[in-house]
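One chain is shown next in structure tokens, namely the form predicted alone.
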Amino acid sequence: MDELSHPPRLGVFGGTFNPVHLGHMIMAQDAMEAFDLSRVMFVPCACPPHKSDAGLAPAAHRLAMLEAAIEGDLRFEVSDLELQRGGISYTIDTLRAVAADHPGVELYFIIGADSLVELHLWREIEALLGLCRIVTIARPGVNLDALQAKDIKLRDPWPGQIQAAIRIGHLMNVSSTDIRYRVAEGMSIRYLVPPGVDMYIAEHSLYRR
């Protein structure tokens, strides 16, 4: 292995994708680009532990509207194995079974700026920071200027390991809260979802009051 070459890179995604949006899209890619990652694995999850689950479609509606998004894309693959553990889906349990599932890959963990504040929220955050590498993408409405060290409430050396991972990506005012709100006022999302999911989401008759 010569010395700019490095181990196959995957990226993981995970949210609750309700539903799955351009912005969604958008911030893979980045990341992709960015940290030249090989693939990015999107990963649904069952119950959001730091959400509320009101008005979350059931599993099997975003996973297909995930699929319907990423077809033809040979970039990007979708796991169901938050759906299939159930529960409340913690990332750590999430990152342990790909790590065992992917052998000699290198685990990168994407996340949202609005995330940053929260990791010493999340469970064991210091085992899963030892298992992947957390990558930010910012998105509109955070100020990164303003964010410091201690604002990432983590021991040495983590908050400047993962202050050097944030890139800025393509601020793309996109909210899953404002297409459910959009769908169940009758208005359009064409141009803010891919066009299947635009599709999946009309014959299904999700988020309509």
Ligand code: ATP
Second form
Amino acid sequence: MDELSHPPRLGVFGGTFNPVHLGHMIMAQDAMEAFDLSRVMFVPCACPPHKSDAGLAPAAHRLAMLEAAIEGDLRFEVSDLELQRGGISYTIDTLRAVAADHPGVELYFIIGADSLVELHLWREIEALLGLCRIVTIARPGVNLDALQAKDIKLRDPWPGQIQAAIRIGHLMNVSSTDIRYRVAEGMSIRYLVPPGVDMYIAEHSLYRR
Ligand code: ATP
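If the structure you just shared is the form predicted alone, then what does the corresponding form predicted in complex with the named molecule look like?
After this comes the whole thing, all chains and molecules, with the earlier chain placed first.
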């Protein structure tokens, strides 16, 4: 689609980013290209609502690693909105704040395919769907061929709309869990995280046993 034929589109990418890895970076780029986004804003959460926070690196480190990851890439930005707000990070609160700060901009919330079947558990999900378009990037281990509209446990028309915004992308088999495991085991994480993130983890002795 011609870039001038629609209002500016901002991708919002929420996550724990503990730490950010190449899967995150490439899915942000895939989503950008698939939906003609102008920019992507990475938003690290303070406390994730649906995950244990055991092993969660302090917010300042996760933020600094994101800043190192996007350094020099003007398409990407990092927001500390959820860290400043503190407590459990609900996406609806974040999107309301981002929408208020970006009038006239269409918001695209980027998720990985593993988050798709949990969407119905998200706080005020229908209000959230009214504020943004959810775009899903495939993830190895999540069988999208078997996914049916009824697996997205939301009222019509949302399952159909959400399914229509699934993209395969580069299918990166990388997770933060694996990165943390590799660091704890003394294995290399080179090529799995941006070089600045690799250096930051080493310098600050993060994720060691
Ligand atoms: P962890 O292993 O600690 O659970 P994670 O690697 O899933 O972490 P998060 O920061 O929790 O990373 O992910 C933020 C978002 O990015 C989620 O929507 C998740 O589904 C998505 N995501 C993360 N890694 C990938 C990947 N390799 N491919 C597709 N989506 C991904």
